[in-house]
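To begin, one chain is listed below as structure tokens, in the form predicted on its own.
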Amino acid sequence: MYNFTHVNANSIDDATAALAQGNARAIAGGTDLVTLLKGMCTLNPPEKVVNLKTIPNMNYIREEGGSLKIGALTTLTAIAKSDVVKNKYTALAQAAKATASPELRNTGTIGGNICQKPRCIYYRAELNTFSCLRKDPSGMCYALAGINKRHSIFGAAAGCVDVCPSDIAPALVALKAKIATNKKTWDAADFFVVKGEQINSLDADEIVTEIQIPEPASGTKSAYVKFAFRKSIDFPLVSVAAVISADDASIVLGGVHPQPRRASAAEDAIKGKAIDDASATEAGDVATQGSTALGENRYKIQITKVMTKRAILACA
């Protein structure tokens, strides 16, 4: 493992000040960062790791001011088990429950899940075997002509065809959430980007502090469905978050692009219609408009259609 200095932060200001001093990374549950450090996967390992779990009052789920507010250090288990999340923000509860294993959900936080590093086998190769362009702008995306069974069916973002590995991300985008940091409040739809080794827009001294989700309109239903080779622990090969009301629909795909991807054609196809097998099939069939398979991942196109249909039917 890389050598580093470990620092316990006592406040948000304390954490951001430590992150601003040299090459540092934040750690919460550690379920992602520890494996990255053990694998020695990066060209730019942190010299300092800043522990956020010592910051008080960042672990909560509460309704306030017409929205659901979730502290960044809230565990995925707490979110999956929360009655208010299950009843009003179902897609988020299902996404949290679908993440990893019970042991990892007990430790992993919602902030960490949306700040994890890429999962591409070339990025994660131990001892930095492949210096891909996520680590080095002069590098290349080895997956384009290599092993790409798990990669994007909607092209590249910033030259990379890896996919956003977060189960939580599509649910937050579909629920029109906002992500608050120590610097600003992001719309979830703008938060997830390809930015070097990150899957989000955060600056080096910026940390997620709170998730804010507007209360859905009366009668709104939501669902999150996921396809993976293994039901336990595995990252999504295809996932779909759907939020549907009487006159609106938000459908977001995960596991198929470097960012959560809105299925706008599927939204238009189901919006204002009664949800039944025929309408859900129609929406699923158009969810992959604009897709282009790589050498090994054409199967994802059909799975995306089916999973979109299932997510919509779950909102009936």
Second form
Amino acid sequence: MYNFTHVNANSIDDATAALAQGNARAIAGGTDLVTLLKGMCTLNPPEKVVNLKTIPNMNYIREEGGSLKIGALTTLTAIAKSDVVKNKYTALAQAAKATASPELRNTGTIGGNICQKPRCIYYRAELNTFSCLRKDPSGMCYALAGINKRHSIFGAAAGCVDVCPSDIAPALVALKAKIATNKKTWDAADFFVVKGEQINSLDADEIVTEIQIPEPASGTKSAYVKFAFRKSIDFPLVSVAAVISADDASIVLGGVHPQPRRASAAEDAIKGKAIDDASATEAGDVATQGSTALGENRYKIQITKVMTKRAILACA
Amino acid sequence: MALPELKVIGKSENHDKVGHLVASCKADFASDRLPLVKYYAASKGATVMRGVVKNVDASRALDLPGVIAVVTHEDIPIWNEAIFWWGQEVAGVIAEDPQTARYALTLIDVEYEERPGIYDPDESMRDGAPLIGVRPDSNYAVVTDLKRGDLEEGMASADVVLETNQDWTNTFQHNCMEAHQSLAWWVGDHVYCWIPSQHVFGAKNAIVNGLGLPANKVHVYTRFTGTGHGDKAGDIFTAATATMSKIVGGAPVLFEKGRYGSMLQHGRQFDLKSEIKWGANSDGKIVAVDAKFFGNGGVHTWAPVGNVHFGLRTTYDIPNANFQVTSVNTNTPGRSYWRCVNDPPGAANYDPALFKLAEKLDMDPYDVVMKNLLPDDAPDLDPPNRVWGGRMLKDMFEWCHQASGYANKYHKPGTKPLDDGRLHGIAITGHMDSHGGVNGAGRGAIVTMLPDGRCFANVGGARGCEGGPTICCHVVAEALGMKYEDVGLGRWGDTDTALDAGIQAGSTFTAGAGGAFYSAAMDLRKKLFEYAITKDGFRDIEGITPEDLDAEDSEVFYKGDTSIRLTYRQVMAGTPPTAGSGNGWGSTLRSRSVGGVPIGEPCNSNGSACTAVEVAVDTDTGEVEVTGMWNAVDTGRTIFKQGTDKEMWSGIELMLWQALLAGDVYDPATSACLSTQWTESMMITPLDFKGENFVAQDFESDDAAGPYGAHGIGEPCVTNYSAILCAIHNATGKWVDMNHGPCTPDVILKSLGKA
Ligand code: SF4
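For comparison with the form predicted on its own, produce the structure of the form predicted together with the partner chain.
Zooming out: every chain and molecule, the one shown earlier first.
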């Protein structure tokens, strides 16, 4: 564990000011940051950790002005159990429920989940044994020719073939969510990028404050399906968020690329069609168009096809 | 030794009467002794797979506030400048707090001269491969070579000859709940050390030998191990901790390996492959087997691979055979003991090989097994041809067959879809186990009675769990004729007050240590009865000898007139504390004659196990659901039913983990072990199996070797993950290539040609 100073923020302004001074990181549930600090696997360890959980009024789920608003400090358990999320934004409730374990969901927040650091086994090697590209621009990607069973099947982003580890991310992209911060409001589709050690575009002093999801058109159905080796606690090897209405389809893949990835061909294949085994299979089969397996992960192409099909069928 | 009959222990009708008094599960560990700790230590692993340390630059670490000292192989006697695996300790930091100690590791710069190393065991065995440095003139050695009958003639006489190859099974770390740690401090020229160890005297000897100290100046304590699985049997880093403490003037230093150090520097299960050639008649009778096994010991030349053939050798009646085991070394972390050391990987090789033979013969594998099963009352086929003290394989196979409904469920491989589209599979496997007997286990027990009549059982080993020690106290009570509640636990695991008990294996504790405690109690009983005949009440009886006395309910009485009695407190009045000591019983027929062999003759005393497994395999995703498991274990005698059930259920979980999820992950370029975190270790969780059709059934064979007929069961009950592999084959019709890892969905999809 690195040594650091712990600061409780009383407001977003407080937190912003604290983050702007020197090398600092925000903490909410801490389920990701603490493992990173304990493993000492960042080249840039924070001298200060700024606690956001002491900021009031950031834990809520409410419908307002034609959209669902979720405070960034809302726990994944609260989201998974919310009736309104389960009924109208099913993919998000299912993604929250599929995340980690009950204990971690009770602590982890939606804001934290979309601000995780990479889970690549080289990136996470304790004591910074492997100075990979995500930490050090002069480093290299060890996974490319090494252990890559869990890695991208759609190539690299900024030289990295790790996958976006968030269950929540593909659901937000598929639901066309917006992510509000203390500086601006992002389209979820633009939010998730490879930016050094980050999986998102945030500045060092930028804090996620709220998730906003437009209310789906009547008759829209959504689903999130996840594949992992264990039935609990694992990060997604492949996940699929599907949001399908009579004339539209949004299908977003997780766990297969450094960013959540729209499966445009699958969307086109299912759009406007009756959902049945044949149409779902057809869409699943084209979901992996453009994929290229690394040495160990050809199986993910097969799994992606099957999970896409199952996500679509779940929207029937 | 005369055997006074135990009235409760070992009687089937008394399963629920034992095991409830002493068990407390209140444990304290080395890191619980924090008030004692002044400094914390952590160590850094090498980042090359083979080479020599040329230079260690610790200047940046030493500049860090809170760092007290940096140590290298020049300071620590058990460390080495020659590097043989990625992760081998090269430097350590002693600091004022654990965070600083670990952070300072990142500030130590180590310069290496790299040498060629080998990660892949096949490459290591290749002709002309460079030496990896752990053996003088080779990278491998044949460690077992047993021959029976005439192999060539047997093969020539067979209707069918089949050569089978099984590729490498998985290697994985134990993931003990409590990571490795030890605490040491000095008082004058005496050193004291706490360590969670399964071999406390081994940990003591590491300091004695490493630091060249006289044994009476080294004091090592162990109490509990937060699980060990065999991985805490060879802990010698007490020598490093003691040295670190000496460097800081004898102040208490807690050396914590953490999950990371435990994964990199401690033992793990070995990976195993085989080439097995069968000769069989068309009716399924096997007439010859030529079985060659290859075990990857990593850097350990002593990796315990030599007995992997045991189940194949002892379960089946095969007249002509060759069993050969080769121990291969690689520049990877050393393999060591794991629960049931040899048998799970052994069975995961020879059971699939046997199923391949059945397929070739167009027979149900169960029929081939039953056709060739060595009868339970037959002696071992190999010299010295000893009888078995107790063996129940046939009954257990038949129970698995019946309980699982196998007769109605078996089908040809790859032929039975379920309603939901998945494929159904079922298999039964079982074998004698190289563990579970009383052979050699259990020694160094001491039973002490104080002048107030209280009695304590003591041994130089970790308590490990509470079931075994509880039973040992009960055994002492019965042997002495005391109430259970009058016998307590002494200072177990204290090298100052106990005798060397060897390696403590919780899973064979009741069978092994129980015998030693029985002997110790009988030794004490003799002394106490000698005291008793000198006391008022007994001494006036004409011609009385100790043989005229007996004891019950903590009272000694005269057999000629049971109303003449003294409590043990009265017997002990005016006498100093008195102790008896004893060793285990060894594998000799004691309670009855077997197969015409008289009591007193050496025998084989081993456990055995059998499992039926039913699976559903999703061929779209490669996911395997184990939908049923019927696990039978020959317990000899079930002593503590609750503990027995617990062991069996933990065995079921371990089998599922071992077959489906357990596997180290190594970077092929560097041989770095990357699975140091839970995401890659993939410990099994309750959500990974439903357990609806899971049954654990103990079978009592009453082994004639032990003091009360018990087998150790912790290990035999984890041996049958081969049944899962065979059931998957029955479902898909394909054999998986585990390639050193677990049978995860990607492996299944690969076998199906979908990945
Ligand atoms: S995949 Fe990304 S995180 Fe992993 S080693 Fe390559 S660059 Fe680093």
